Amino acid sequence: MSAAFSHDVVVVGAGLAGLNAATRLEAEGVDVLVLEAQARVGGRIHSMRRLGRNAEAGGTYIGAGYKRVIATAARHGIRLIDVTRALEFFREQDLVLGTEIIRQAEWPDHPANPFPEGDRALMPWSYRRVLPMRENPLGSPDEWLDPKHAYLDISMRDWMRGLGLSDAAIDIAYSRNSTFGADAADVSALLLLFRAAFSRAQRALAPKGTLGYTAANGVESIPAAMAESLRRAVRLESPVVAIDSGKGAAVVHCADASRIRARRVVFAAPFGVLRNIRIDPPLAGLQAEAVDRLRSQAITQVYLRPKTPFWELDGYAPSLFTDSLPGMVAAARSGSDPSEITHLTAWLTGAHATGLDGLGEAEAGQRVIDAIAAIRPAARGQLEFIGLHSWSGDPWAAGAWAWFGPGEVTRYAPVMGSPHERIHFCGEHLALASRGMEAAMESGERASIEILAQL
């Protein structure tokens, strides 16, 4: 390439999407430099050492049908461990409504159960997944953007009402520990149907009897290996503050006042980060509107060590699905024995997550511990705070996975990832047929194909 360019391509963001774009471009002989704002690679994949083991703060498990992720791990010699037995334990959790703990066996006949006859045996966390799978008109995940399905771009609340569910059933089924938004009125039903169609397709791709994997040394070892394989080392702690995309070249401006010229730029960070970066010429129309409005879910994980197996004293499951501050308290099994509980992770979403962001870690952890003890007295004095990670409080993530509100799928998804001048975009929020880690890989692949067509 011409010596007038410092690099052929600059990739902004060293998560799976950016690194997949970079490695694919390098394989075609393209000179690539990857810039990363943080002191580590991986983006929303973050394996933290806790009590001598990995605690996954981001991408937790690799779906058994994640072909791109699995192939990348194999290519870099990363051993994957089947976690099917450990994942099966996640079904063993009890429900908490207010201060009452309701065992799964008690739920079908419980007076608080608002589900219709025939569905009363389903727990709330299962019902929110069963409905989009059972009532799904999408034949394959990539159909979600077909205009014939635009009528489904309504709120999840309205879609569930259309199935005859009461407001009480919708509230318990969706709005407790909501995966997207604060409640069922926030999120597009089309997004949930796409997610369900992707899960269904994954089952067809997965080896029989296998639900998922983790990496032997933490999932973050996959992006770390991808970065290590690049001919040019990733430039860490290099936040980007502006990108000029002129006719002759793109110029990337970093916070340390350095400037890097390139033929093309791949922007592989979330829209919540892009909002704080000056783009010249600026984005326009629906693409600019999408960058300004697309939200990412507030998630905070609080890691706790049980001093004793206190669940043996009160007879309830180690894991709880609550409707209060602790959110979903999941018993983690990261050791070699899937029956051994290594720690507990409290998954807080929405306002419960952001409500802790202004506190110090120790105070935030203690609040969660106190809330768990108020629910189950057997836990009092038996939990030790060992750390937390807030995705909404992370300035280089601005939340966890992206989500669409009612009407936003049809308005933004077809256009928001389009190239702008010399800038190409990727990230899990821009995938067209995948979710999760596989979505990040898919979008990075697409960005590399776009650029190769231009160079």
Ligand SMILES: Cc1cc2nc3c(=O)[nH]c(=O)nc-3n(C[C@H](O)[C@H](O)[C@H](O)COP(=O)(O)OP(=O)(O)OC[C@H]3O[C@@H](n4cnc5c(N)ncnc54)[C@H](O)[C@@H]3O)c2cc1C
Contents of the next structure:
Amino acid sequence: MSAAFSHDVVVVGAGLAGLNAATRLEAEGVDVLVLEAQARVGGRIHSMRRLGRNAEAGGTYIGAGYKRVIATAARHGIRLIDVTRALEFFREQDLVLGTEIIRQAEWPDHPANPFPEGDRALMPWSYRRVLPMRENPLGSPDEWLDPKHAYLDISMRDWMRGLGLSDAAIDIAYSRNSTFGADAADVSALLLLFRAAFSRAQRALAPKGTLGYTAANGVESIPAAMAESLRRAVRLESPVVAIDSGKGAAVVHCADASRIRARRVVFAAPFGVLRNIRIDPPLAGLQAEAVDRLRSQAITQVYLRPKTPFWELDGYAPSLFTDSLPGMVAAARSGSDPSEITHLTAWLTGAHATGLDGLGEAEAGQRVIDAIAAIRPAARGQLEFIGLHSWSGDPWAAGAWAWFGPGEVTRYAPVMGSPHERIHFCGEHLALASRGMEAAMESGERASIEILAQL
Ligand SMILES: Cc1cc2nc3c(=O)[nH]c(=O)nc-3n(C[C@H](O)[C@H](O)[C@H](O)COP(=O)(O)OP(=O)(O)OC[C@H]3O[C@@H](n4cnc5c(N)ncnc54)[C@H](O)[C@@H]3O)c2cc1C
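Would you generate the structure of this protein in the form predicted together with this ligand, following the form predicted on its own above?
To see the whole picture, the full complex is given below, headed by that same chain.
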């Protein structure tokens, strides 16, 4: 038996974007029902409470200028804590090339360092962030879509070549543990310049000396409180499989065969999920192409507990930036004392991440432990696998975050979030001026404004 309900608006997806759209619509007296596929709200914000208070699998750091996120946390009485000290510790990691561990102090004069004179002291993970900051022509983040910057919608590789970098320098600066694409040829420079302009704007808004915050009781407490404060409870475990956008109403079909009629629908999940949802009439033109083609980064986090502080034995930094399977092995400091290492998180990206997707968790964890021990003998027998989250293997996320290839920013970004009949779209991939959690909030706000103009 299928039940038919009627609401002004149905929101598909209870991540920050969908919840912000729902909150803002409700505040204007609109009757909203939020449908969520999973048994929890928050989507790509996921506090792994079983691993420790702030062991986050998704969105963690709240920039000091995330106005919407910070205001929402304040409205719900959620305490934010300054994570500047913990973030500063992230700079203390050594570089691994092959099986060689290179201390930061050794890097400027190391024979494998291909960076130009003047930049040789920068570690690869810093260099790829410093360049788009230093060489950034965007006056403000929202300028990335200004046609005058379209010439920057070229590959990061070509942009870096234009700065005079050698292919060896580009490779080592960009293609190890890249968080957008696998290497610099994959990704649009315009996306990374937008991201850098957003970071710069965040710094300008931050109180002096503050890098950012996190939520004292786990970031998931923010979407949880947003959902809790809605008049109508979020309907959990209700995956949407199809949306008909007819003349009189939109009809949302759930996997349990229930159908819900609404005047408008907000689709607030990633394109990788939208791809598998039947939309009638179908999306067309560049919007359909963008939904099909926009890629999302494969990231898997593997959580490990050190049985002993083995880094004191070999004298290398507790965190390693490797060029092999374990990716970035970061010493996490999620307790109340930032000098205390609570666990290690191995961040695997791209093929290293997807390569583990077919394995059982314990086997995947063991492979990462073995790979760390091969690099660092002091870690042998000292690491215990405690958990894993694969974002590419998560059917409701289909990756960690969206990224644009060369040419795709100008081709897709201006049109891919346009309303389609009675369906409006939001999600971090559709923000025009923000990144990360703030992007999700921004896009949900925009969708609510679009709908209020129509109702
Ligand atoms: C590993 C990682 C680290 C990150 N770190 C940071 C950080 O430090 N700082 C920062 O600002 N940002 C960070 N982010 C990004 C940030 O978490 C996201 O940008 C933001 O949470 C995305 O919110 P969203 O609402 O757009 O999408 P989502 O959170 O993905 O919400 C979409 C929702 O839709 C649901 N859904 C999907 N399909 C269906 C369906 N068919 N029917 C019903 N519901 C469905 C999903 O279950 C989900 O709840 C990180 C993300 C990841 C993955």
